[in-house]
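As a starting point, one isolated chain is supplied in structure tokens, in the form predicted alone.
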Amino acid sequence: MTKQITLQEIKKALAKDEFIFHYQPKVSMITGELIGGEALIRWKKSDGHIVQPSEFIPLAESSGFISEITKTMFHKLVIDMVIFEDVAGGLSISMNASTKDFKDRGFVDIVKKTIVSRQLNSNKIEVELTESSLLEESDIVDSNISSLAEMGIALTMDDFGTGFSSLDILSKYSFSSLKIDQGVVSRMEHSDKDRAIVESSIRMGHQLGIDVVAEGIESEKVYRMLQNFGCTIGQGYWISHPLSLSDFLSLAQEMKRWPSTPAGLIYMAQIDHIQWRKLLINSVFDIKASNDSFQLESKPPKCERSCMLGKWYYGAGKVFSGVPQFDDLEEPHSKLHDLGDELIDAAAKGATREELVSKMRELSRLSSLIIRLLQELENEIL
């Protein structure tokens, strides 16, 4: 029977500097590159024995001592990140923060002072928050979260898909990414419901313009499924177990590549375009029915660079520059937006239904061309 750990032992371990970080790699599922890692606390005793977090974190949290551990470990994280910057610049590292941390007024002060004193680039640090950290609304919690965001520290919503109020919390704070819970990810291979939850979560993250991290990837099949859904970042034992600092740095220097494909994002681009087109048509008929273009609750983005397809084309999609199907997208996409403006204006000026339908036929032709080019691009990449 395993001896139960006491709070006094945890306090002694912190005083003796026995807590360390192991780093679990995160990879881009688009390029296959190592892009960062998650800092996971481990207790390494003097005899070399590693105590797993499940054996001491619950007690540390329930007692409130977790805040002292977080503050101390943040200093260690920053020191390690200076090494990352020297050896493998560009990697982002995330660290978990508990409910107690965000209720502590001194937490953000320590983060800020440590970053400034080490002259560290704050946008390379991510803080992962669970839903439970945010359920108890308070001025202190809101203020601490806002302060971190103002410093340029990215916020990740952890364990997404497990709580009943995740959507409400996601809409309230400025998250840079959401992490789909490993339980949902691990079940998606054999569960239609879990697969639908994962796919819809990825789609929602895409529409919000934030990255989606899938944790708990334990097979290549699941990894490939997530890629096809358009997931951008992956983490799990199939990619790599958590590593010591030296092993993590060795992995970064190896320049290892995991399977990569942007096909999922091309599929997303097709859906983005169809949604824009539907919103445009609905707007035209709303104007026609009300004869007041200013009564519309939502309008499709006019500029070809501001719609979701345009953001992809002039952003992440540029990796396909030189591929004929990609290059050929620009002209019809630009014409499509010009025609969309004409349709909105014509409807507002009282054009007949027949006149509007004539323009819609041309819109449909351009839309079909764009979808065909995207599908051909997808086939070319696959």
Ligand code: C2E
The other form holds:
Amino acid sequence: MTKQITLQEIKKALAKDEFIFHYQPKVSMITGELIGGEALIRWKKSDGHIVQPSEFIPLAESSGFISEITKTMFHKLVIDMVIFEDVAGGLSISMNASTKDFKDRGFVDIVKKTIVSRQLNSNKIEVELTESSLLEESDIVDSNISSLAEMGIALTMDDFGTGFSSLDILSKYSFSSLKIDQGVVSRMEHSDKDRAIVESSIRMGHQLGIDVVAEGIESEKVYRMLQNFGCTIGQGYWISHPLSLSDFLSLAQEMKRWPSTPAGLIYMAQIDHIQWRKLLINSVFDIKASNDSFQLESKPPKCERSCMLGKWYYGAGKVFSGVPQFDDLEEPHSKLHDLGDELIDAAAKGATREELVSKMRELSRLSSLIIRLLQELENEIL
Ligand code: C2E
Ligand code: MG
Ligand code: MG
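Given the form predicted alone above, what does the protein look like in the form predicted in complex with this ligand?
Up next: the whole complex, starting with the chain shown before.
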């Protein structure tokens, strides 16, 4: 039987500087490039033996000693990041934080001071919060989380899908990404239910305008499935196990590429467009029924650059510039929005049902053209 680690031993290890980070690569599933890594703590004993976090983090957390570990490890992260800067400047690194880290100002103050004194680019640092660390609400936790966000540090909700309040918490704080729990991801290969949960989590993240990271990818099959669902960032043993700092840097220098396809994003663009059309049609009939366009609870974005399809077209979609099916989208999409404005105006001015239906036919025609072009674009790039 293995001997239980005591708090005394953990404290000694911290004093002896025996904690290090290993870095697990994160890749863009759209471009196939390495985009960063997650810093995962390891206890490297003097004899070289490595102790995994599951053997000491729970005790460190329950005793409150984790705050000391986090503060020390943040300093280590910063030193490692100075080395990254020289070798692989563009990478962003996330570190895990626990409940206790947000219960006093200690951690946030250290982060602030270090960033200022080292002139660090805070956009390259992310903090992963587990759901349970946010379940205990308090004003101080709220204010510490907001302070990190104000410093430009991105917040990730870790282990999404394992807690009870994830949706509530997701709406309360400004997360820039959510990380789907590895348990759900690894089961999706053999479970329709888990597949549906992963697909809808990706869709939800997309609608919230935040990145979705899938962790625990253990096979190419799961990697490909996630790509087709529109997941943008992947992490897992199939991509790479966590690596020592030097191995991680060698990997970054290798410029290795993983499979890439933007097909999932085109699929998302189709759904976005269908949702916009549905919202527009509902709005037109609601206005007609109430004769009041101000009463609408949710309105379809007017400008062709502010709907989700437009944001994609004028943003991430630009990688397809020059592909005819992509370039041909601009005109019908712009016309569609003009027509949408006309329909809303006409409904507000009391147009007859027949007048509205005739404009809606034109709307359907433009919409079908857009869906067809997106479909052809998908076929083209596949
Ligand atoms: P986490 O933050 O969810 O980290 C992901 C864990 O999943 C890591 O385990 C990683 O090695 C493992 N993993 C990655 N890809 C795969 C895969 O494809 N399959 C499987 N089965 N596992 C995969 P690790 O390093 O043992 O860390 C476990 C947990 O310990 C972390 O879960 C995190 O909650 C905690 N932890 C790690 N480092 C720190 C730290 O510096 N501070 C705090 N507070 N917690 C930490
Ligand atoms: Mg994590
Ligand atoms: Mg996790």
